[in-house]
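Here we start with a single chain on its own, the form predicted on its own, put down as structure tokens.
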Amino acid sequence: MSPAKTPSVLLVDDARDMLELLRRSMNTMGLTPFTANNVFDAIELLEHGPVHLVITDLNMPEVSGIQLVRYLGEHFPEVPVLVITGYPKLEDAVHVMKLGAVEYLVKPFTQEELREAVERVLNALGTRAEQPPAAEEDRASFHGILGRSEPMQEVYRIIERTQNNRATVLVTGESGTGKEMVARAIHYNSAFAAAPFVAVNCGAIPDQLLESELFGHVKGAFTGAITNRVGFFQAADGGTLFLDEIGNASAAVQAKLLRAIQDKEVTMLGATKPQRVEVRLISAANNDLPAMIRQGTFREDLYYRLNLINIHLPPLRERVLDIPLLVDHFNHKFSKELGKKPLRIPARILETFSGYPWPGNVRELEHLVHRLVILKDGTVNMDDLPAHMKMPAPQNAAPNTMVSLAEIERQHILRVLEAEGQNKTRAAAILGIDRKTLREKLKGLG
């Protein structure tokens, strides 16, 4: 590697003697070290200069290394992290690995152990650096979202166009396609990334509580309101509020949402004076909001307010090109969490995955790979796949009859239920959806 391309390493530790030891070690390895004895200075250095690797302690006063690892994962996902600690805990190791750390060293470590860990990270970094820059159309990831197919490239492009505004965004797509990840990418790609990101699943909060949770309440507003409590709108002030499953909101909540968007203010339950809030609202729906408008269960004026910018996430069956990329990502992610070598997944298995309809979308694929990593070592074979994945496609349609996606989904759900002995909990897990969603789909099937 030429001097002009010498990797720079940011060293973060509150112990100055350890910082000095690490700095000398980096110089010995021919690297360019920068040092910080707290997380705030580290973030300042990250913001103002290229950093190829971060080495951080975990136990530091005020702000911990775990919080730094989380910040790096959200704002600098391309920068690998090597964690060092003198107080090893299994739960800490698992936690920082989930947050994005790629190596974990326990103090005291030898110079050789440090050198080997740094080289492992930088060799992987160097492999990526030696590759020619990918064209925009070929990006395989974007703020944690994976996919190089054309539908995903369009998703990336729309997210980038929302960078410096607070326009409302409606993310649509089937269950399990990754709508919250898109919301997070919009927030952390924006000029307001340092402000709060608050995610709310409207489908998981009972109707009678959702209004209070969103807008807050004052003491005595209802039975049990023993103190004032701010809502999610106030908590997200200055940042982004993500409302998942917005179609579950009641008529009363819809009316107050419309007011909040139009007037940029909210009124707590039991209060008379509104509060000003500056929130970017991102909503998501896996149900058909236009159909709900026709049925009179969703406000048309709210829909158009929410849908200023629309991002539609394609189902996994329409982005088959991305399946090997996703499988590889989940394989390495879960293997690292469990301290195992990644599984070897032959081409035949990937072909089976590509031909499967994935009604639970990316979430179903993630659950399957996670299960395989837990149960298997070495090479995955066809016997390791669930029975319903190995069943032949249904043949009850005439040779030249076109079948709708809804019919394919219906047949597949019934097939999985049959394979699991009508056990809805196991069937929902295989499909990558929750029991509530499965019940709704079964209700729709009659």
Ligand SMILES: Nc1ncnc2c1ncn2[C@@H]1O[C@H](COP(=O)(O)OP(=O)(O)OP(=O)(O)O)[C@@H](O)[C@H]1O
Contents of the next structure:
Amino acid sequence: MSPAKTPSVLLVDDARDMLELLRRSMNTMGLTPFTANNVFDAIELLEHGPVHLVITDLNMPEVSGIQLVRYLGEHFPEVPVLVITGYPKLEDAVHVMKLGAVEYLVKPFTQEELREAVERVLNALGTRAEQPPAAEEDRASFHGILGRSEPMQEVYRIIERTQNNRATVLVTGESGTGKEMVARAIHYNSAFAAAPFVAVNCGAIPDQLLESELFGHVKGAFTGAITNRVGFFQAADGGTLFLDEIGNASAAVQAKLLRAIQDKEVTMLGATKPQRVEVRLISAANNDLPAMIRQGTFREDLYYRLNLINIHLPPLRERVLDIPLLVDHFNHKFSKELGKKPLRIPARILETFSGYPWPGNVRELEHLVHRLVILKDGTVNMDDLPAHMKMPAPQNAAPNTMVSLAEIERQHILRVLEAEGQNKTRAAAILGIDRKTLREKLKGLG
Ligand SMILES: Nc1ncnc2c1ncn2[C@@H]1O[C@H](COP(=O)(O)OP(=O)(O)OP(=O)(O)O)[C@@H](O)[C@H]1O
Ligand SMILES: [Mg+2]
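Now show the form predicted together with this ligand, given that the preceding structure was the form predicted on its own.
After this comes the whole thing, all chains and molecules, with the earlier chain placed first.
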């Protein structure tokens, strides 16, 4: 094998038609495929590397794919494995995940599912390959998180302290401050980076599917359970389970999570025996969980279990030093994507950015720069900025224009609504009031 410029993928399957299908998909994705129809040939090809990803079938005559996954874990631990099988046996799934397979795909799958799985694996690899810069000096970035400000340096330091343990981490911060980025950085910076990172949106699990989603089910556990299926906990075994929007977890979800954490084991729906699982839990919340505890909507015992280490991401307006760095990054990134020259962004514009409250935080800034890159060429000027950004912040109002509290509230509501594209749900969340209250206030404003 000669060194290829594009990532090379080793495809292993005893079925020739499957190999051919995979080979074509890899070509379409711009990857360089090599094929082997048994484990011996696969190992031969690996020795002659480089191989950036292995996609293997599990059930093969003579030597099974499980042996290959084990061999890879021992000899090529840096090469990720995507496992494909036509026999979704639970034991196999859990087994290969433990051995270090990163992704698991069950036949039959669509081209789209295959492409997504491959991209996830390769993206994870990119993050991992990044070298952390020297520890003493201020860092401009950490695993793709940008920020040179002191609060971000502190975030990097805490992430480093999570490297060799499985302590639970609660990441808090307003919407768009980078909570999910931090969760991924913790995982890919950890000693368990080669194991899976599994994300689950706690607010989106319907209560009736809850147990089966979290803990899996065995065949016949309920009508429609035609095969064994692993839950989020087993899928993440050995790695990280990211509980996103934990503040939106229903009472039932909270109770089940607490049980799983306390017992360190989970029972599949319909199974008789519990299984041990070893996962690090990272949760994220943009709600005020202590307030929810006082109101009785979030369990205090669960809160303390999830919050051994707390990482708080300050809103962007409290780390304005990072704004030029972020603007520059997004400007270059989106310009490159669109094949354009980066925009020139004068100091006057950056000053306006520094005075603006950014209710949507980094995400809002990212979208704004993206829009500017699409719509503009050359130099950005004040006219290109949305109207609500050019309004002076209420606290900057000159003494002779002193206004009432009601007026400041009015201006702020309108500003946030504009920033959120008139989306009342998001605006209400940012303002810390419910939608009904926002509707009433808007009625009052005419
Ligand atoms: N420090 C950062 N450096 C670079 N990009 C960032 C940073 N923080 C956030 N982003 C970008 O902003 C967007 C939002 O980040 P992310 O999804 O991690 O936020 P979040 O806190 O999980 O938001 P939400 O609460 O709305 O889910 C992403 O596109 C992310 O890439
Ligand atoms: Mg998020």
